[in-house]
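Just one chain follows, in the form predicted alone, and it is written as structure tokens.
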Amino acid sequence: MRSPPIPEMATQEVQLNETLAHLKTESETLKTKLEEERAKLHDVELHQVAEKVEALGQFVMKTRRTLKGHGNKVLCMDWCKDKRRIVSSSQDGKVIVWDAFTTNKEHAVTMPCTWVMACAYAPSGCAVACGGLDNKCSVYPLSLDKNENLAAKKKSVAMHTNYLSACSFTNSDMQILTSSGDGTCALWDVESGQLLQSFHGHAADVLCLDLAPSETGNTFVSGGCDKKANVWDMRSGQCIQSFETHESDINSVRYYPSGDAFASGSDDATCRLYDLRADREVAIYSKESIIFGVSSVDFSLSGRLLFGGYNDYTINVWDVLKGTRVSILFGHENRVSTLRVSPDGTAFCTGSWDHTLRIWA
């Protein structure tokens, strides 16, 4: 007696799940390769390296502008290439422009959505980018003229599928990247609001990137739900490196000044520091008392502090060599949801959830 034969649609069917499992062993296979290849490189930890370098001294660092006039959390902010103002973004839906020595404000727009997440400084000064729960990227020509209508002027250029968490122009005003909660980054064309070049690969909402410093080519850094940290090739949308030691999401991320490593700063309470040319993780900057997680990071101008701001108001100063902290900030009511060190490294600005933002020198 013949088995009546099977449909071929099962036997397909049955083929195909054989082989998504193969290739899942397979994966796992080659990723603990890759995880041993990568432990045989791991000789030294970089406080060992730097043990005879000296240390740091104390040094004071102090609040010496507060600028208030946001209704609601501060949730993202940028310098100016000029070293002077600065476009900040916040719940209530405006995005304001400062001057930070005289803390005046320059120009206002009020989004049509609330959380305005993201904003970026155009490097000609000429303009500012932002966006947040409408899903697009737009960017606002700045004129001299104080009285004009900016939102008249307005240009969407990025349309994602879900909010979007971070932007910045690539070294002209012709482009921006943007990351956003729809898992992926995409680069756009700010003329036409064309897409020129999408970036998968992460397996959640992307929250944070940054570019390469200019001169070391065309890379970014982005970091996400998914705990990971993935490096892009912008020319070919792949990507490049990835590295995954968080325990939990990654909400900023920052290269080095010289191009060579970058910095991320996580929910897990924790900054970490990745050295691209080993492939690896090589610090983490964390203290049994730190329980609360990172929002954002930056290094200072000679790459040697790394400040993070935190969710319990303070921010941390790290000397990025010795895995130590240099000094604890207090000032802050709430907690700091963004950090930038200014583009002449002589202070830094924090906004806050208090609804203020502070400038530190």
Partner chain sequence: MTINTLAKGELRREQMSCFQKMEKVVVAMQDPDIGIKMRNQRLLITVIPHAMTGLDIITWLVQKYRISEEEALHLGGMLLKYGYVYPLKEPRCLVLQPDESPYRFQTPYFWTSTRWPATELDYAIYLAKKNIRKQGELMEYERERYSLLHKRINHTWDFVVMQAREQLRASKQRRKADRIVLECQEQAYWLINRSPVRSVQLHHCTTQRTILHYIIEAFRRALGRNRVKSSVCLEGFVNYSEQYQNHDPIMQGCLPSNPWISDDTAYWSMNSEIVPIPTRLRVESWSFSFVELLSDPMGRREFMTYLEKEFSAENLCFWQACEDIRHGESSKIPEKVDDVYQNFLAPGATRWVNIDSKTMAKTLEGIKSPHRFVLDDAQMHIYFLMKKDSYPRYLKSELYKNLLAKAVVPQESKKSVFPFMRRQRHSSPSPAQAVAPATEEDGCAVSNSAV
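Structure of the form predicted in complex with the partner chain, please, following the form predicted alone?
Below: the lone chain, stripped of partners and molecules.
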């Protein structure tokens, strides 16, 4: 499978006539039309619907574990399906697998590049994927033999023409989805390294992605420096929905647990919720006193809470339904760069430029 063909053009003349300016105008016109269509069915706000819901009480969450060991900024982390292990990657090129419960380090790999911006745990728990400034995504099988050099078994899977910003295994160890500074996302076959599908439509670096937990499991969402969040069909490579309401780069996207919506976090210091059936933005999570960008977002298991890691070192906890800020958590001594809730929702993990990771519960 390859990328979808560029729309057919009747003749050479038409091709030449379509100047860049003409295309841009057409794009803008369509965008305005789409916004009008979306507004027609918007009859109520989320917080209005949520008025009848009981307000949340006092909220106490603390750091329960601090994972020290990285020599530089932590850029990314991911949970293992076993609910206690994590993989993290750092600016110094190191990728570490931890048992976060005991805080023991179990594996460490040194990448041949610095700024390992993306890492992911395989669903089986038997491998990790990572990449960054090397423009690649590589898979490392995890061996229990302490003497084995993990780097020797490394498998290069993805190749982009610019840095790798995010990666994720799909439902198995056999396929990886990547996003890159080259403006594209791509689906790869791990075994052969073959490109299965590529996704074009972002006009700038793509910074993040998340796979949909839907029944038919065939879509994913990506966010980029073009301020857009795009929803893609993995089979056809087409962009099926697009949202552009943020005022700056989108650093993080995450699906609501039911798969009917997703949240985004941006440099414009807001988080937003987009409903996929209503096809529009339905909530903005912001506060005047919150000035710094959001690097990473994730939902609690029920989807009632949204956690955001911010560039001012804090974590803000939002009531998704009512739109209010429930709590602010302090602890990190530099930017929070990554945040993920554990698979069973018992805790969430943050990684920071202060070289540490923290588990909060």
